[in-house]
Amino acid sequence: MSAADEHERSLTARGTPVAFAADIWDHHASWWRETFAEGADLEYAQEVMPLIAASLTGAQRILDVGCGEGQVARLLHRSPHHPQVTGIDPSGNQLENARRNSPAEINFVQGAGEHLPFPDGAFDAVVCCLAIEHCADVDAVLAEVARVLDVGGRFLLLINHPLYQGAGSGFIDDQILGEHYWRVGPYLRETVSFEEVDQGVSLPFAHRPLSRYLNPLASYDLLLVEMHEPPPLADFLAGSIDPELEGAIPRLLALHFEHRPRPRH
C-alpha cells in the first residue's frame, strides 16, 4: 500500500465505526490460521502465549474477547484447573475454523466485543490478546469487559507497545551521522490505518495512547496490578545491525487487571 493510500485511509480511531473488520477478518482467516497458530509464530509460541498461561492460572470461568481461531482459548482449556472456557469473535470463518480444531467444551460465539452477549459478573477471567487495536469503539469494548467480570476478577490486556510499535516508530539507521536510534511516532495522536503485514495481507490497526486503556479501566475499579514488557526473541534480533539497542525496545504489552470495587461514600 503506498504512503498516499495509507493516508487516505487513516482515520480518528475514536468513535470510527469499523463495520468491514469481520469482513478483513473472514477473508485472511486461512492464511491468520497458518501464519500465527498452533506454535507457527514464535513470539505467540514463546512469549504470548506462556505469559497468558501463567497470568490466569486458577481461573475457572475465561472468557477471550477476539478469540480468532481459537488458539488461546485451547490454551486455556488444557489448564490442569479445567476451565470453562468461552470464545467471541466476529468473523465467522474464524470461528469456523475454530470450531473445527478445538475440543466440544469449549463455547465459540459469533458477536463484538462492544456488545458482548452475557450477563453481569459471569466471568471470574477475561483475556484479550491483540485484538483491541482491531475495534473501533475501544470504551465499548472496555465497559463491556468490566461489566461480564466479577468482582475480584482478573483481565489480561494484551498490545502492541503503544509507546515504541505505533505508527510512524521504528528503528532508525543514519548512516549520514552513524547513528542507530528508535524513533517514537505520534504517540498522543489516535488513528487507525491500515497495514500490510504479509504480502497481500492489509488489517487495521488502531494506536492509542495508553491512557486510553488505564483511565477507563480505573473508572470500572479495575486496577492494574502488574504489567509485562518482554524483550524481543533472540530470532527478532537474528538480521538486526544494532540487536543491543533493538533488544532494548518491548515489541509487547501485557497489563494485568484486578477488579477491585471501591468503597462508595
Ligand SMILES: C[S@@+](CC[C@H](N)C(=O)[O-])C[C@H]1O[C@@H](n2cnc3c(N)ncnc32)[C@H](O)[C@@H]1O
Given for the second form:
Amino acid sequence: MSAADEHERSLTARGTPVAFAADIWDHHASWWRETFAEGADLEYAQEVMPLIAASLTGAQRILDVGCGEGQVARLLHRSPHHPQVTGIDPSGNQLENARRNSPAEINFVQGAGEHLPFPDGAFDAVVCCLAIEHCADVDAVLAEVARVLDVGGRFLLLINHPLYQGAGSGFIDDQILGEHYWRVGPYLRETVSFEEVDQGVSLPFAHRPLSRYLNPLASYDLLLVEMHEPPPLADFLAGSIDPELEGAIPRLLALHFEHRPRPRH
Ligand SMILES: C[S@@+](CC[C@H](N)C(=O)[O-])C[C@H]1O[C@@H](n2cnc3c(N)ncnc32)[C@H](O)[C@@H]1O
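Swap state to the form predicted together with the ligand from the form predicted alone:
Complete assembly follows, chain above in first position.
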C-alpha cells in the first residue's frame, strides 16, 4: 500500500482530515517546539523569520494561519507597530504551548484554515508559514484567507518549494554514470505523502503544483507583488558532495500577495 493510500485509509479511520491533522500535530507538538521554535532551527532563525518580519511590517491586524506553537505570532507581536495578532491552529497541544510561551495580548484560537471564524475583511495581513502543505483542502483555505483579508491587505504564503522539493525530488549521486543532478518528481501530480522528517516523526505533506495556489488567489484579486526563493543556508551544504549544485536549488518559496480588487464591468 502506498503512503497516499495509507493516508486515505487513516483519514477514514480517524474522522475528518482536519481532525486527523490535529491528531498528528498533537502527537508531535513537543518535538516541533524543541526542534523548530525560537531559534532551534537555523533556517527559521536566519531566513524564515526575517523574511516574515520584513514583509508584514506596518500591518495592524494580523492573522497567522496554522500558527503551531506561535513563534511567528510572537515575532509579529514584537514589531514596533504593536499589531493585534491572532493565531489559529487545529492542534490543541500546539496551542497549549503557544499560550504558555506567548504574551497574553496574542489571541490564539483553535480551528482550521478551511473555516476561519472571523468576519469578512477582519485583517490587513495574513501569514501562512509552512502550514498549507498540511491543510487538507487548499481551495477552502485560500478562499477563507481572501475573505478575511481587507482591501489593500497582504498575504504572505511560505511553502516548501513545490518545483524542487515535491515527492520524488532530490539530489542524486549517480555513481555508475559518475554524475550529480537534481531530480524533479512528478510535479503535476497532487499527492499526500508521509515523510520521515526526524527519527520516529513521520508527517504527511501535500504536494501541489504552483498553479494550485496562484490561480485561486488570482481569482480573488490577490496580486503577486513579490516572490522570494532564498538559497539554502551554508549549514545545509556542509556535508554535500556538490555544494555548488545544491546551493542553486531553493528549499523555500515565499509568495507575497496584495488584495487589489479589479473593477468588474
Ligand atoms: C509545520 S507546522 C508550522 C507552524 C507555524 N506556522 C510555524 O511556522 O512555526 C504546521 C502547522 O499546520 C497546522 N495545520 C494542520 N492542518 C491545518 C489546517 N487545516 N488549518 C490550519 N492549520 C493546520 C498544524 O497543526 C501545525 O501546527
